[in-house]
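In C-alpha cells, the next block holds one chain alone, the form predicted alone.
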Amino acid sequence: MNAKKLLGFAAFLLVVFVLVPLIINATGRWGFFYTLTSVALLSVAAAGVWLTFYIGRINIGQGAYALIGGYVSAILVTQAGVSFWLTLPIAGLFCAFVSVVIGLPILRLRGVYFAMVTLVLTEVARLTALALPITSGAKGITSIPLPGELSLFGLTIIPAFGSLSNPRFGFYIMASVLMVVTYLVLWRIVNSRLGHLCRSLQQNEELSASIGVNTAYLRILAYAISSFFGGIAGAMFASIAQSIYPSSFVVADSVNFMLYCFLGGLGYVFGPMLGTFLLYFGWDLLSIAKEYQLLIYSGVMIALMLVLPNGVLSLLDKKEGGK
C-alpha cells in the first residue's frame, strides 16, 4: 500500500473503532450496535461472493453457505457444548469441505449455467434444514447461549458476553475485527501471484490452460474460499441471534450478497463493503416509500446500473483521471 491508501486504511479504522461507539454512546441508540454488526457480517459473505466473480462466475448460492456455516455453529454450542471460538473456523472449514464437493461438477459450468445451479443450492440448504433431525426441522435451534470467554495460557483474550454490560458492543466489536480481516486477507489474494492467476480466469480461461495454469484447481481453491467466509459470517448470526431456522438465509438473500458486489464495485476488493452498507442503509431509507419502497428501489437499481456499470466505486477512478 502507498502513503495515500495507508492514511486512508488508518481513517477507516478510527471511524469505525473510535467514532462509530462515541456517537452511538453519546447518542443512547444503542440498538444500532445491532444494524452495523449485521452490515459488517453481511458483507464479509459477499466478499466471498465477490472472489468467485473474480474468477469469472456469477455466484448466486452464498445464502446456502451462511445457513450451513450457522447450522454448524449452533449445533456444536448447543448438542456438544463445543466453545463458540472453536465452532466458528470448524463452520468455516465445513462450508468450504461441502462447496469442493459441490464444486467438482458444478464449476465445470460458465455464464447463466453456473448462476442457475448456485441460485438452487440455497432452496436446497433449507429443504435439507427442514428434513434433518438434527437441525430440528421449522423449529430450528433456538437459546444458543452467547460466546464464552476465550484465554490462552491463562490469559482473558475476550471476556464472556454473558458478562458485559453491553453484548451488542462486543458483538459490534467482534464483527467489525473479522470485517477487516477478511478484506485484508481478500486483498492481499488479489494482489499475490494466486490472484493474478484467478483473474486470469476471468479474461481467457482457454489461454490461462494452455500456458500450464491449474484452472480446475484455481476454481476449486477459489470456491472453498468464498464459502469458507460464507460460513463464518452465518456462524456469527447464529451466536448473535442466538437462534438459526431453515429461513434465516433463504434465496433473497444469495441475490442481495450478489447485488452488494454489483453496487460497490466488481473490480475494486472494497466493492462488496461499500454496496452493502449503501443498500441495507438504502433499503431502510426507502421505507417511507411505503407500497412503493420496492418499485423505487428496483428503479434506483437499475439506473445505477445504467450510469456507472463498474459501480460506485469507479467515481474515485473518474475523479482521479479528471484531475
The other form holds:
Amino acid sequence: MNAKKLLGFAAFLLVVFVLVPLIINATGRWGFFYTLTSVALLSVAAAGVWLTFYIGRINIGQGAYALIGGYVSAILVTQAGVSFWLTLPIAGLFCAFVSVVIGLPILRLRGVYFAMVTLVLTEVARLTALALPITSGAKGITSIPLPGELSLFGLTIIPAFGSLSNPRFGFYIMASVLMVVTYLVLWRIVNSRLGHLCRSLQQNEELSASIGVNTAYLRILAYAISSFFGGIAGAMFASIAQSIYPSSFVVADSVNFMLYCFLGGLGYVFGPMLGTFLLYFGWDLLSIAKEYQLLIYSGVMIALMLVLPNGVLSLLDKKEGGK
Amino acid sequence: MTPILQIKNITKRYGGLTAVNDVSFDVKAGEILSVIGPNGAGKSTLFKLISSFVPATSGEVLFNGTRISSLAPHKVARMGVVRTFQETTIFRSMTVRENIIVSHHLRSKASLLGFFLGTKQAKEDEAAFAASADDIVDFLGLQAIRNELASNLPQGHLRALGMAIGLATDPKVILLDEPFAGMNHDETMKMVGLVRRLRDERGVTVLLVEHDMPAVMKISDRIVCINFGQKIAEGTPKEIRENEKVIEAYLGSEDAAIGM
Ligand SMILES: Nc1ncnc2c1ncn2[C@@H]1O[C@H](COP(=O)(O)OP(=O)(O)O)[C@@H](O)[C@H]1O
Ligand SMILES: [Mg+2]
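Got the form predicted alone; could you also share the form predicted in complex with the partner chain?
Whole complex next, starting from this chain.
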C-alpha cells in the first residue's frame, strides 16, 4: 500500500467509525444506523459476487448463500444454543462447503449458462427452506436472541448486545467492521498472485490452463470464498432482524447484488461497496417519485451502463489516465 | 536415450470424422521438429492431443517414458510440455510484462495462501518472476512494448508474446502452432532466429506446425507430414522435399505447392 492509498484508507475508517456516528448522534436520526448496517452487509455479499465476476462468471445466486448462512446461524443459535459469534464463521464455512458441491458441476458452464443456473439457485434455496422441517417452513425462525458477549481468555471483546443502551449502534459498528475486513481480504486477494491468476482465468481459461493453472480448482476456490461472504452477510442479517424467513433473500436480491457490482465497476475492488451504497440510497431517494420509482430507477440504471460501462469508479480512471 | 516425447498410435475421432488417425513418431530431446500438412490435416488436433487438451480416442503420448495422455492439461504443462496457440491467444487486458509474470505460475514455490499472506517465500517468488520476465523481454526483444496493453499489440508482437508466455513456464518441450502465420518475410526470419535460440540457448525441444515451407525447411531438424489425419512421411527436410507422397498431398490440395 502506498502512502496515498494508506491515507485514503485512514480517511475512510475515520468517516465510517467516527464521523458518521457523530453526525447521527447529533441529528438524532437513529434509524440511519439501521440503514447503513444494511448497506454494509449487502456490500459484503456483493463483494463475493464481484469475486466470481473476477474469474469471468456472472453470479446471480448470492441470495441463496445469504439465505443458507442466515438459517445456519439462526438454527444453531435457537436450537443448539451456540454463541452467535461462533455461528458466524460456521455459516460462512457451511456456505463455502455447499458452494463447492454445487460449483463442481456448474462452474464448468460459462457465460449465460452459468448465470442461468445461479439464478435458479436462489429459488431452490427458498423452496428448500419452505420444505425442510428444521427451517420450520413459511413461519421461518423468529425471536432469535441478540448476540451475546464475545470474550477471549476472560477478556470481553464485544459486550452482549442485549446489555447495550443502543444495540443499533452496536450492529452498525459490527457490520462496518465486517465490511472493512471483507474488503481488505478482497483487496489482498486481488493484489496477490491469487488475483492475478483469477484475472488470467477471466481473460482466457484455455491459456490459463496451458501455463499450468489448475483452473477447475481456482474457480472452485473463488466461488467458495464468494459464498463464504454471502453466508456471513446472511448470518448477520438474521441476527439483526432476529428472524429469518424463506423470503428473506429472493431472486431480486441476487439480481441486486449483481447490479451493485456492475454499477460500482467490475474492475475495481471497492466497486461493489460504492455500487451498493449508491443503489440502496438511490432507490430510497426515488421513493418520492411514487409509482414512477421503478421506472426512473431502471432508466437511470440503463443510462449509467451505457455511459459508464465500466462502472462509476471508471470516472476516476479517465481523470487520472490509468488505474 | 529415450526420446523426450513418444507419440504412439494416437487417434482422435470427432463423431464420424477421424481427425488424427493412428499417428506415431518420436521427438528427440533438443531437436526442432515440424509437423506439416494441408489445411484440416489434423495438425492442431495432434498438438492438442500431445498437450492433453483433448482426450485421445486411442493411443498414448509418453514424456520421458511417462504416460501423459489423460492427465489434465495443467499437469502436462507442469511436467514441462507447454502449448502456445494457433489463434494468438494472450491475456488481452494485461500488459506484456504482466502477461509474462503471471505465466511464471508453475515456478512458484509459495502456496496461494502464502501469496495472500505475503510470506517471505512469496515475495522471493514475485521478485524472481519479475527478474525472469525482464530476461524474457530482453531475449525476445520486447523492451519497447513491455508496458503496452496486450490488446493494443500488432500481429507480429502478439506471436512473440505468445512465445514469451510459453517460455515463462520454463518448458522442456514447447509446441508452437503456426508461429509465423501472418508475418512478412523479415518478421518470419527474425522469428526463425528466435526459435533457434530457444533451442540453442535454453535447451528447449521445439515442435511446430507451420505452413511457411521455406521457413520450415530452414528451421527443422526433422519433419513429419500428415494428410487426412495420417502420417504419410517422416524425415529430414531434404527427404521430405523429395518424398512422392508429400508432393502429391500438396499438389492435391489447394495449398501452395511445397515450393522452395
Ligand atoms: N472440436 C472439433 N470437433 C469436430 N471436429 C473437429 C474439431 N476440431 C477439429 N476438427 C476437425 O478435425 C480436422 C482436423 O482439424 P485441425 O487439427 O484443426 O487441422 P489443421 O490444424 O491441420 O488445419 C478438421 O476436419 C476439423 O474440422
Ligand atoms: Mg491448425
